[in-house]
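Only one chain comes next, encoded as structure tokens, the form predicted on its own.
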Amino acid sequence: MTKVALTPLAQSLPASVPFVGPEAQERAQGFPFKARLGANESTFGPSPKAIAAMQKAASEVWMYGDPESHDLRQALAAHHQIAPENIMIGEGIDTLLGVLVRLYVTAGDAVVTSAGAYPTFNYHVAGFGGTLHTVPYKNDHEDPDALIAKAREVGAKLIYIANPDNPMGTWHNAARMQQMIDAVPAGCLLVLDEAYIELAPEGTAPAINTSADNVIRMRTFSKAHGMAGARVGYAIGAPDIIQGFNKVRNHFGMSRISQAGALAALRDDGWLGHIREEVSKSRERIIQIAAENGLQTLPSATNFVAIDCGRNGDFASRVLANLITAGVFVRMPFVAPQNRCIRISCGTAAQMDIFAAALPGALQAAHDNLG
């Protein structure tokens, strides 16, 4: 019997994924880790008014949520002050960048991003057989000019910068990623991907116009809000961009529950400023240990510092690697030479004390290993 056969693209396509979740790790080496700090999320947690929340509509699970995700779109745009039909729920970013990338992106298409940016949204447009076009950082920062350039050579459909950046957690303010908007080119859409923009500066993001129709801006309540298990993200457009998603989502992908936590979330302003806190002095902190170790870090507008181990691509990963096995589940960077880096979430006391008692060893580990 002859069976089906995927795709020619998708069979040219590996089957793999842009992160190792820690729970596999977990599983390959036999153990938990200690302190889960190599994925983003807030380990301070989710407001508990978000979590008395999402507890209450767990009574309501048996039915499916409002395809419309109406009352969200509501408080956001009021929060945001633009209209609803400015605003698209997503479960993510992730899933908001994948139905962008179908809907404008086909076998051939250019598009473009920074080598060693996010990479979920490179998946994304392999799947959909696009064309990725790479510029490199400039000094830990992606580079608005270069990516422009990069588009108008190629003829960009998609141009993809994140502000803050991850996996450096550098930034722009305001005035340079305006200029970067005004300069995409005449046909090609400009995702802006502020995942972390609650925890920037003041002055980071550029002020939201919704007539403008060559700018996307992704958010999230994964980081901030510390959501990230419930998978709420939100897209802010023009409204014939945004209503170009209802032509291909899953219009009962938004669980009760997790309108139910984010709509609780976005009203809880004082949980929102606790977290910036906790983030502001954990960050202090990597500081701090990195230093008693003779390392540097960069600067971050997020919830994650990275931390430049001094050498190259392998020794980092080494450090990394011997992390793993002292029970601290860490990322880094992929491409050189931002993988001379580490990457560590903002977590706990407790969570800093546990790195910060094992990150001396595990460098020692990888000088040892040198030669």
The other form holds:
There are 2 protein chains.
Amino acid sequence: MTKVALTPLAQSLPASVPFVGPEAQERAQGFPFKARLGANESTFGPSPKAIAAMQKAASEVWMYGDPESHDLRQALAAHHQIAPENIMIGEGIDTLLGVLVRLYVTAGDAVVTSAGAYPTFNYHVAGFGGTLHTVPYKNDHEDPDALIAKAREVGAKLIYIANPDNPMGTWHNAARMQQMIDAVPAGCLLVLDEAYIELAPEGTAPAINTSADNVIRMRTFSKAHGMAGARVGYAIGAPDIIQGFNKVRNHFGMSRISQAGALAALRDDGWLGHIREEVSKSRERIIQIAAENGLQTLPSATNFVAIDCGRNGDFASRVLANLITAGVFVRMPFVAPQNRCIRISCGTAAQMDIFAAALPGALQAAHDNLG
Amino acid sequence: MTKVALTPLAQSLPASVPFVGPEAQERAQGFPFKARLGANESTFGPSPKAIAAMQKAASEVWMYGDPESHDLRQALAAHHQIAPENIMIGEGIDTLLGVLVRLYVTAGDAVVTSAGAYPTFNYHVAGFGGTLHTVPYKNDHEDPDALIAKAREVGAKLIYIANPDNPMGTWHNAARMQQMIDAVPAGCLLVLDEAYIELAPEGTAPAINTSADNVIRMRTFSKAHGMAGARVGYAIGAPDIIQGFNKVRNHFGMSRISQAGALAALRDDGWLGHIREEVSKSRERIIQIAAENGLQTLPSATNFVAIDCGRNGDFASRVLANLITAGVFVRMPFVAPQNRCIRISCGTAAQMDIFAAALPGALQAAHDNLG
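The form predicted together with a further copy of the same chain is what I want next, because the block you gave corresponds to the form predicted on its own; please supply it.
Okay, now the whole complex, with that chain kicking things off.
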């Protein structure tokens, strides 16, 4: 019997995904991590009010979650002083990026991003047959001018930029980002990923223009709000761009528990302030640990810090491997010259202590390996 | 400035989704439902052990869920006595159906289903540009022979059938389904939706053949397990069909809380037995309520019962509207002649009492409306 055939596009795709979880690494290596500092999760945890709301919702989970996420959208609209029609909720920025690419990108359409930027976006572009064009980082920052120029050159439908950036942690200020938005070519949409924006200095996010049809912004409860495992993100954009998601989104929508948790987290401003302080302290601690080992760090407006290991990608990947072997889960940028760095998520003092204890040996062993 | 253009396919799609939640109806009508019997949710709730597991996981939600859903896959494999490579976890059957259609259906590909069957499947087929071909129900059952014949006629890539069926509740036995599987044409895949299988009589599910490349089966924790709001479903199929999902699935995967809940639910056989008894009692009660009002019911192997209102779709839709007005959330099949029925989800004795109290008036008012 002849088997059913995948579509030509599906046939062309590898059966692999860009995100390998720490649990998969733990299973492969046969021991658990002592410190979990590789996925920019918030080891400080979510708001206790969010935990309580999720625990309450657990007993109501026989009901589907509201597929319109009405209450959460209303609350987010009030929070941002915009309309619910400017907001689409989804199962994390990742899912929203997938839906967005599906709506705008078909076979051969050009898309622009930075070499070494968020791989999940690239995964979606490939998954819908788009053609990815990249520009390099500039001084360890994403380069708005180069992204715009490339988009003009190739007639891109989408440009992706994260501000603050992952994996480097660097950022541009609001004026610079507004300048970029204003320069988006006709027929193109800027995807502005602001996953870490709550942890950035005041003046990093440009004002929200609720009618701008050349930018869509992505936010999440996974980072500052400490709810990565709940899968809640949202897009902010002009009403007709947002309305487009209703053409193809998973209309059974969101987990009921996740919706309840996000709503409670949003209302707990005090916890967010607490997290900002903890993240700030932890960034300082990472800088200090690096300095104690003779290493520089990159400036960060996020809940992680890139440590420059001072040599090339080979050396940094040895440091990384040694940290992993020591039970410290961390990651590194993929592309030279940014791959001279390792990326350390902020964490509790206890997590930082484990990292501080492991780093000197990891560096020494990497040096020794050089022969 | 010229706005970015949706793909031609996206432009062709309406900005609407097939599932409108009861909360949306409540907001529109301005009052809450007294009984929630319209979405085949399990008002009996999930296993208390599943609730406890989800409550524990809530405090760990700062961590991403394992994107491989390893523990749940292992447990499901053991439960079904198959390999983890035969199982793909997803955010409900709905999401899995969407990924499946994406993998196999592109512009103009033919797909076959029954007129009046699960609309979410049709939504995904439209969303990826497929062409839907339908056959009618036969005696209020899905018609395997007609589905197979239509698939041969149009060269379908996918055939969809639910066994037991939603919205009618009727079913075929395992031998009949195996006969259908054996008749699937070359180059075609049968999508066998078994969302309600745990509530059906022994002998409804054909044996799982872990190497069959002409069928993929869909299961869920939303129905018998009472976890609709957690969004956990799974597909069972040959390893290379399952592996295909890794080409395009949302690799950040599942809610951590949902994974924990599903794992605990799967292990609580006692609760599933309790639910089977409750559902069976409730089906009898719905039959009795119908009889008290002079109405027949259809046989059901699910957690809902279709009540034949004894006239046409217009009449049934009046009965439905009257029930809604009385605060009873119920739904009805979309297509004649099945739309002579209303579909009542099983529920607790208290929910059944509310329905029993509302039905006579709803019928009387519908009769009066006929003039």
